[in-house]
Amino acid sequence: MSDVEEAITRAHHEEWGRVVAALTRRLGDLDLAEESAAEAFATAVERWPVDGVPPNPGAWLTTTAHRKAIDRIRRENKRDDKQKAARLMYGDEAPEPLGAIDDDRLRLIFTCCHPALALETRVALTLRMVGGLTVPEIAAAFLVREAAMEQRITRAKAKIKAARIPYRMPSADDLPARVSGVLAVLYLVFNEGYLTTGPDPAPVRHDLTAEAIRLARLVHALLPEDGEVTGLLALMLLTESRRAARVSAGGELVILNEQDRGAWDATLIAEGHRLVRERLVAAAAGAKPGRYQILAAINAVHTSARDVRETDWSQVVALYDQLVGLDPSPVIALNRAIAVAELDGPEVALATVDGLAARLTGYRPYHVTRADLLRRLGRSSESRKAYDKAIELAGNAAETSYLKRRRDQLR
């Protein structure tokens, strides 16, 4: 890949959300904003190899996309469209009042997460419009077909336009009810960055994890007393602290138990632990912890152990027991079984995992977990088959490399 191609790829990762959000604020039309942004990036593909990469790629892309939008409006023959184009060009429109925190992408997230849309649709739309994830990447995150996801996103944008859903921060009274959808969005964006599901050459996308954390900090500043907002921020920080040890020098995924803990980010761990302690104090005062707070506490246990052998697995299992009470999903049951394997042995865990087969057939971590448990029990032939299935479902080169090595070690 040439330097210019790398610059374009990096700009798409870093600037897509900014460009779309800025255009949406100006145009009030998601479709027009997305299409104009796409045209701007297409122009960059043509121009940058000839003219060179501009000093400020984000500003270049935003300006180009804005001009593309004006050109689209001017091609219309209606008088009011021409007047709108003039206002967009010369900036005659009165600015909208600013909220407690003025951030275009945060405003766009709340627009995409409007309660008029189904929760899954809010998440998918925001991943596309703000996170810049492709439809295949979003479909993989939801375990659905690409065509179905494409239709879901298209219908969501049409509904926002038809219902005249405003592009603005919700009022203080509406914020608590709206925040759960935003947290789900940020968590999925973060997870996609922490281990990409698509054929992205980078197995870990720091731009996505950093963006999710940045927006989580903004939401936390807006709602400092919301336990789940605090919990999600802590969870992200503690997970991000392990990023440097996530992939080996050879490009292979390194699982938690095998990571070099000396490479973990002590500053992020300290901040994450502080937030977890903050929520523990609230829980002692009677506040019931939610899903993100419990997940953050689990990660706090892991990051407190200087060596994997020092991990308090009984505490991890106890926390998962709380989580199952809130979210009895098969994915949570699978994660609990992984901890049970360390506490009670792989045979006990395998019984639970096998009971989840019908609901997790297409879920890659299920087959990874089952392969590992079978390997530890000496059932090599069955383990190999499970690794084969996991490799078939893996969409990341680093993880594929790790799984193939583990499979080939079997005798």
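Think of the rigid core as the biggest set of C-alphas that the two forms share within 1.5 Å after superposition. Only a predicted model underlies this, so the values are computations on that prediction, with no experimental measurement involved. Numbering follows the first chain given and starts at 1. First, how it differs from the form predicted in complex with the partner chain.
The two forms, fitted on the rigid core, differ between the two forms by less than 2 Å at the CA of His220. Core-superposed comparison between the two forms: CA of Ile332 displaced by less than 2 Å. Treated as two rigid bodies, the chain between the two forms differs by a rotation of the smaller body against the larger of 32 degrees.
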Given for the second form:
Amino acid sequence: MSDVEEAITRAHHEEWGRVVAALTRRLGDLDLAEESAAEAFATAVERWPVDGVPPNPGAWLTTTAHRKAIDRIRRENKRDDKQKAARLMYGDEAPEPLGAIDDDRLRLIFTCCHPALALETRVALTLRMVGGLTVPEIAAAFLVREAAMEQRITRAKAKIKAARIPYRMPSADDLPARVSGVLAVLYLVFNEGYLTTGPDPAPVRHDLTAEAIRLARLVHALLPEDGEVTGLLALMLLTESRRAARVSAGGELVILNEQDRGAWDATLIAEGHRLVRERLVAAAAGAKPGRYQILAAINAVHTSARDVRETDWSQVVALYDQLVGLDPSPVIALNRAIAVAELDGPEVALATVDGLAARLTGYRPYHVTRADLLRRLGRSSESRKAYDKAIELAGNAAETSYLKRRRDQLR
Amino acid sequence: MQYLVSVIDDKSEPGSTDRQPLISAFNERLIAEGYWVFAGGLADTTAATVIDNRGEQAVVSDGPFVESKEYLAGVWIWEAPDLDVALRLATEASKICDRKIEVRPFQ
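Right, the form predicted on its own is done, so what does the form predicted in complex with the partner chain look like?
Then the entire complex follows, led off by the chain already shown.
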């Protein structure tokens, strides 16, 4: 890739959301903002190789996008829009400080994650408008046809306009409820990237995990006092730190206990631990931790240990107990049982896991966990059956190949 | 911006019937705060008549245009600056009416 191409790619990654957000604030129109931003980037692709990369690509793109928006509005030739154009040209609002984190993008995130939109639509719209991912990229990540994804995004934008979903930060009263929706979207994006649900050859989509972390950092920078925002960012960083060790050279999933801990990313771990400690201090002062903070703390325990034996499993189980109190879902109970197996042995854990059968029968990790516990108890034929069941349920190719090898080791 | 706010009742699990005083008080507040445009409760769907005059001759039929467990029990029209304001009021309205509420913008 040439230097100019690289500069354009980087600008797209770093500035897309900012440009769209700034235009949306001025125009109040997501479509027009998006189209003008796209035109500005297209112009950059034409101009930068000839004129050179501008000293401040973000400012160049914002200015160009503004001009494109004015041109567009003039072409449309409607009275309302002419007023918009006038406002754009003579608007007395100060231009956004570049480089600083601005509220425009956060407003855009909250708009895209509005509770009046379906959850899957919120994810798609956030990736498109704030993350700058293309429709085919989003469609591929969520295994839907491109046309269907395009339609979903178009409908969402139409609803925002027709129902007048406001482009602003939610009021103080609404903020806690609305932040939790944003966090749910970011966590979904991250998880989809960390273990894609489809049989995609790439088990990990780094572009999605990176985007989720980038957006979480943005929300955290703007709401540093929100414990769950801090918790989710820490959780993502600590999970991401293990990415390189998670898939073997042969493309097989490597479970946590068997990972080469030397391949974990120490910088991400240090940052994650710092955030978790920050929340521990707050908890000691009486703040009640939510689910992301507890999950981050569990990951902090894992990433503190040099190997599996050194892991403080009683601490992990205690944290899961806290989590069960907040969220009595069978999935949480299953994850708790995995930690219990390390602390009290596979037999105790199996009793719990078997109790979840009715609610988790279609859930792949349930059968994976059961197969592993039965294997450790020497109940090979039952374990084989559980592996078969897990393999049957569609999942990621890297995990399937790991499960097949495990199953075939049993006799 | 005006929103049509529909009160949705359920034939198999109807909401409580003692809501009128609370709804009246809520209406007073909507008027005082400038959101109120119009409101009205509707008679039962059995009182509905549908007319179709798209063909050669008008056809008059008895009953609502759609048969379903859920039906429209009443409407409000609110004037609100944006959806968030309408949703906040609708959240209160649902509690007050003890029924589901649909918020839909006028074009």
